[in-house]
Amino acid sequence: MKKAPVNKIIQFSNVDGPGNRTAIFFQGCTFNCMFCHNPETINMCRSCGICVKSCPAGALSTGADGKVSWDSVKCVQCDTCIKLCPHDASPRVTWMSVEEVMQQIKRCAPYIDGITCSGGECTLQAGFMTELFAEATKLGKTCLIDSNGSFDFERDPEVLKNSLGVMLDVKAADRAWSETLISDPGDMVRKNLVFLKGIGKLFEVRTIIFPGRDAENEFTVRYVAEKIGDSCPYKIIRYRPFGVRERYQKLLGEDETDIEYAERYAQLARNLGASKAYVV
């Protein structure tokens, strides 16, 4: 039975796509974004054991095999373990089958419009998602993919079959800035931007605007706006340092992006044809 590492499931979310949705967050990511707000989803737990003795609820233990295990019943969600983890990981991961995830979805099915898979990077579980979307569609629920764009959708488009499309992060259009910002030059992201638009599966695009990074911000916004036109919403997201790892706050700045500053780039995008650009 195919299983995938699930970090958490939020039964009711109104920020992970249109309407009320169940959001499934998978563990593991292909990028290491400096501004990540949930860095504990980047890597798999190494069972180093640092978190075990510090858990105030005694919800963590080390088994005979040396692996850290998590007791979800004892856990009080204090986040001590993920704050202490030196590996950008979490011991609070559950390996779930499609049937087990569907059980969670069915509990709230009458009250949701659909489901959204996120992470981490959900496309690391592309086969699992394909099966999950097929089952969710049988319930009449819409399905969305929240992706960093590292997956080659053109080579393996099956995951898009039962999906409204992809909410795509384009974090940097310049290769050098992308390498600095996310530890990847972003070539696949830019390829996906064009491919998904071409097949009508680009649901929305998102770019974070950083204070004082005028050249980098403008380059990315121009690139995206000229590629997508009015085909989908374009979220211009203000950088917010809350939740960002301290070592990266010092590099990116400890102040959030001013709304007027961000609006300049939304207006630029609209001037270039991305009529659905707006600031969040």
Second form
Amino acid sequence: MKKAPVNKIIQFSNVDGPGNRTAIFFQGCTFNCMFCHNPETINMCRSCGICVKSCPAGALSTGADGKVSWDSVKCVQCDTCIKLCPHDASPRVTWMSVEEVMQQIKRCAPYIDGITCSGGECTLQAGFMTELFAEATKLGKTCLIDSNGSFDFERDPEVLKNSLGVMLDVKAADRAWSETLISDPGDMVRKNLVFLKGIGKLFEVRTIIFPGRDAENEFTVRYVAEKIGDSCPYKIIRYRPFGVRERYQKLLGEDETDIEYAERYAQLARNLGASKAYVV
Amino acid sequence: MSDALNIIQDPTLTYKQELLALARLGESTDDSLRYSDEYYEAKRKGALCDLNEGVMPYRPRYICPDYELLFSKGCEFLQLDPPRDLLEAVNALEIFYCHVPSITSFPVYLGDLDRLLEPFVIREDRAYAKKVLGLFLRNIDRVQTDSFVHADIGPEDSITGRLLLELTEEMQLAVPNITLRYDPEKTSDDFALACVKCMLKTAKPSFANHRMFVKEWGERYAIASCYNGLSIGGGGFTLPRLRLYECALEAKSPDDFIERELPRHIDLQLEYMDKRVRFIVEQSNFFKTNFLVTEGFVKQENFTGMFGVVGLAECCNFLLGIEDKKKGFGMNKEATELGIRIMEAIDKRVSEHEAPYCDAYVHRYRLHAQVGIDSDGMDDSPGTRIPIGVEPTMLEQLEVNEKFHPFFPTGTGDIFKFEETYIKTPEAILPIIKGSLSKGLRYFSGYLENNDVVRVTGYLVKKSEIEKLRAKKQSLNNVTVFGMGAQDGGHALDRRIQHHEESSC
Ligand code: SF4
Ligand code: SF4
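Could you output the structure for the form predicted in complex with the partner chain, given that the previous block was the form predicted on its own?
Complete assembly follows, chain above in first position.
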């Protein structure tokens, strides 16, 4: 049976798409973004064992096979393990089948509008998601994909079938800046932006505005605004240093983007035709 | 120092609050209404509580007048003709409210305001109607200075309902408490959403499960005081409560409790209720001479006794020897199931008891999950609620509530505190309310973290008013002092905040 690494499931979320949604966060990501707030979701655990002894609750152990395992009942959610992990991974991951995830969704079903898959990068589990969405759709729930855009949707459009669409992060439009920021030139992201818009599956786009990065911010916002027009909401997000890994905080700054500065870019986007641009 | 002197020297009491405290003191000088020795013993141990109703009931605890009758026939005693326009209508209500007694001496039910006023509002221009309703609300807030004063709206959308919501947001008043009677077929999403938005800004309205109440009471029911279901044209005679934790202290096991200690305490409370109900009907003046009765605004047969309970969570935890509340009632299947067994036992015994009067309810009392009083501290959580501070995720809390709410026709409810981002996403709250009501929740209240008007255990207070009392200044609102007590003793404002709910998967 198909299983996927689940970092966590949030039963009721008001920030992962419209209405009240159950959000499923998968472990593992295709990028390594400097500003990531949940860097422990980037890689899969290598069972190096470093975190095991430091767990104050005895929730971590190394099995006979050398694999590190996690006991969700004993865990007190102190986050010591993820702070210690040198590999941007987490031991708190559960491999779940579609059926197991659906059990949780069914419980939430009377109270939610739909579900959202996020991460990490959820498209690493595209096959799993396709099955999950088919099941959730049977319950009358809408399905959204929250993606960094590294997945080739044009080649594998199956996952979009039962989905309202993709909430796409476009972090940088310039290749060099993209390489610095997310350790990827971002060609696929830009391709997806155009492709998803073309087939009506672009649900929303998000761009983070960094303090003092006038040229980079403007280039990305212009690029996105011209491509999407008024087809979907464009969320302008302020950079916040909270939770960002220290080494990157030094590069990106320790201040959050102030609201007036972010507003300038929302205005720019609206001027360029992205009428649904706003700061969140 | 005498009690009377204490009262008149308390710098935090307004004149009217002093007067009410002195009246209460006067009432307590009589002891003609007597109960059995066992009753007094249980009361002394804290297993039974009379909610300071006073030893000589001279009016029913809660009265829900038929305001439609006032509008169709007028009131002879108050020399009021049926109102012909909006001004006359609100004026008649304002006058009438001042003559509706209750346990607090303030009217606990102001009527289904939208339904009552809509015929007058639609004849006026919107701005004028809004001005009149604004003054009406101001009058209520400053004259009926008690947060147990309650108005109902819905289930249908109306201009009056919308105006009341708008004004509630603009004026940020603690009084009156407001309930939307929610029916998935009659209440539009748009109107319900307007109510959610208002709730995030003002902690009201709350949402009542209209279908559930109609099934039990018929269409003519009121939500009064905190969240109390009662008949319009009737009310509640009395509301004492079993403090279940204290009731359990002498039980040797869960079975022993259910077979012996629980029935014993239930019977003592029934004895108390029977005697009080008889006294109110047979001895006191109210049902003989009060204009509300003689002119038909209430009928004695539409009253019932409210059988209250508190502290189910602590009772179950104690009986099962659970010391860590985090692993107890609400989070622990065994404890929650014991809670259901206990409630079934209470429900059965109370419904087998033939109550005096209460004709409209085949001579039966009805259960009430009492909301707690400031002196309960952390020993007895309100009704069947999960103790504050250890609430599980919102989903789990709702699921537990859904099991218990059907037991309580005369009222129960739970309160959910939302984190600030929800102000931007009210549409994320509506499905939660709709889902839970459809699954058997009776009553849903919510408020936004960091608002000034907050819901304490059932009623609303302004945090800024609590601060006034702390500074030894007077607060116009009668219940601010309860709010302070509940905040200090019961940590009532520290309930879990709904933001990112994680399930251990
Ligand atoms: S968060 Fe990590 S370190 Fe802390 S108790 Fe859980 S497993 Fe152990
Ligand atoms: S979570 Fe990180 S530190 Fe812990 S065993 Fe896995 S890779 Fe090592």
